[in-house]
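Only one chain is given next, in structure tokens, and it is the form predicted alone.
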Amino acid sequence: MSVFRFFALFFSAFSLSVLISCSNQAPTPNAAAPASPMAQTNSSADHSSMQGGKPKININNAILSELDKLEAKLGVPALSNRIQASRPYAKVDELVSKNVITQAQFDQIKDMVTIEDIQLTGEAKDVDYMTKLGLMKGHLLVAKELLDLQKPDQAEPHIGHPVEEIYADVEDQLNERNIKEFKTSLIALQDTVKAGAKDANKVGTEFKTSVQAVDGAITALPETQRTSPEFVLQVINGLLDTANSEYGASIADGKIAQPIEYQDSRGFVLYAKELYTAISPQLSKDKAEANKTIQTTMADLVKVWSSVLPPAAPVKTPVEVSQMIKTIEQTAQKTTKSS
């Protein structure tokens, strides 16, 4: 046998043994098949429905507060209502074909929108639940301020938003958590205020009932979660993100053109501050520097809304407010990751 033939047979035998060996190996779990729904429970949403680490906005079912993020991004007054009025959408680019926005505007937000349902699980679902209830609290906070100023006509939209915009978005979770429905209470309060809030005692009682119902829904979450700085900071970030969008949507040509959006953003910031005040002592023990940064920035942020009634000129520009909120969010995210 020649040397050449010997090596040829040797390599042929070696290659065959490798092929047999590979074919007998079991596939690794990662290569077996696409992840099952159970395997996705650690993520807040499908990757295709995420943008910049945040869920995309479903233009078919997003509440107005979420759609306001698109309005603020493009600077188009009343865009949220126009998007809502043109539902449903079969494709995201129908925003253009239905003449809601231009192609150039769509190109700016196309990575922010989807028509897919976004399924939240685990902690992300709990954060979303408490954030939605936090938005309700923010609306009710400014409604109370306006009622105290004897301005029921201005208070009414803020009482209406929780029941008209948010309740349906959180209703399934309320049912899952066996929370007694309180939509009826919110509607009763709205009707009383719409009628002029003539009976102060009735308004006070109905308002208290509504606030207690929202608080009760929040306490359905475990106390360890509600008092965890890491968890609450995520909720605060969600509230501030929405406040940022509402504030941006409220200003046009250097003036506060949309008082309701201004007041919405005030309510969300006030409730975010309330939540932070509760966790600040605990956070200061472990993350003193981060606590100081968030506390100081939050105090400055609240000053932007000097009153529930809009000032003649904005205290800060939307860009300045965005930077303050970004500082809080980035500090909170670093704190959460390092915990």
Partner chain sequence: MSSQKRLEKSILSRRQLLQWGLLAGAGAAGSSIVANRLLGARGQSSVMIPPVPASPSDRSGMNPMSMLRDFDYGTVTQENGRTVREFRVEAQTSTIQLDNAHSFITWNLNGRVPGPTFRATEGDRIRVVFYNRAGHSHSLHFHGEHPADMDGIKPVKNGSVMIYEFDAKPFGVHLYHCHVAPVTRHIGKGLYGMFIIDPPQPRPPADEMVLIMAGYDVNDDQKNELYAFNGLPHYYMKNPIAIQQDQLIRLYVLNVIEFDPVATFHLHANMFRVNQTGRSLEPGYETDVITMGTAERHILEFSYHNPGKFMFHPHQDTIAEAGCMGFFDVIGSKT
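To complete the pair, please output the form predicted in complex with its partner chain; the form predicted alone was given just before.
Coming up is the bare chain, nothing alongside it.
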């Protein structure tokens, strides 16, 4: 025992001295170079979410257009959707154990994928940012409708959701993009509405401040991007996906049992429609057929939320709504991919 301990100590001391001498020696070949940038380069190259300077793709959370890079690399049709459908992954090699791809295919892409939380970059990052702000817009849209109907109690959750559910999730990106924080405005508005929204002028002013803050955050994205159909369609997909889950969560026994979730989904669909209307002219030029499909389906979809107050009976079942949303998503995905 004591002999073992002696050797253990000896070896740890030995390896420690090796470490120290290594780190001492490291700067000598290039003593003139400043130490800190070198250390930075090393650490970012070693970072497990990077590969040759390229960020890895998080297979658990990446949007389809990111997963398309894997699909393209392997040449497997519809691979992005299959990766998405087999979520979640606790390890990257579950792509093989869940029969999404073969071991040989995995070997080709294993350096491109991760399950670690990564800093999104490029377009994926912007889609993520815009989608989260889009969800905020949707919440505020229905909040406004309910405030106009003198229903502050019903409006309150929708003013709360942007700050409770979304703000913390987008805060880092807001800071990075130098957007002035607007959590305080959202909370102030929530306080006023919670207290009964008695002063209509005050509510109006505070509401305007909040909406302008979200709009301002959206315009931090370059206009070319905000008007590009390929980009906006990905945001629309994110919004509709959430609307789909929320609509399903509002209905029990063929009745709209939870007005909050009905209204959430209404807001997301209305904002998706608004975004779509802006890109539709461009899309009709580039992809006339896809545009027609999305336009017709979107028009039908919006009708499901006939008013901000839930109708006595749902206009469509959750299954029917899912189907419509799927049609839009698939058409949009094809459009994005082929461009």
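Here, rigid core means the biggest group of C-alpha atoms that superpose within 1.5 Å across both forms. Numbering follows the first chain given and starts at 1. Quick caveat, the model's predicted, so the values are computed rather than measured.
Enquirer: Under a two rigid part split of the chain between these two forms, are M130 and P229 together?
Expert: Yes: one rigid part holds both.
Enquirer: Rigid-body comparison between these two forms: how many degrees does the smaller part rotate once the larger part is superposed on C-alpha atoms?
Expert: 79 degrees is the angle the smaller part turns through.
Enquirer: Rigid core superposed, L120 Cα shift between these two forms in Å?
Expert: Reported C-alpha shift between these two forms: 2.6 Å at L120.
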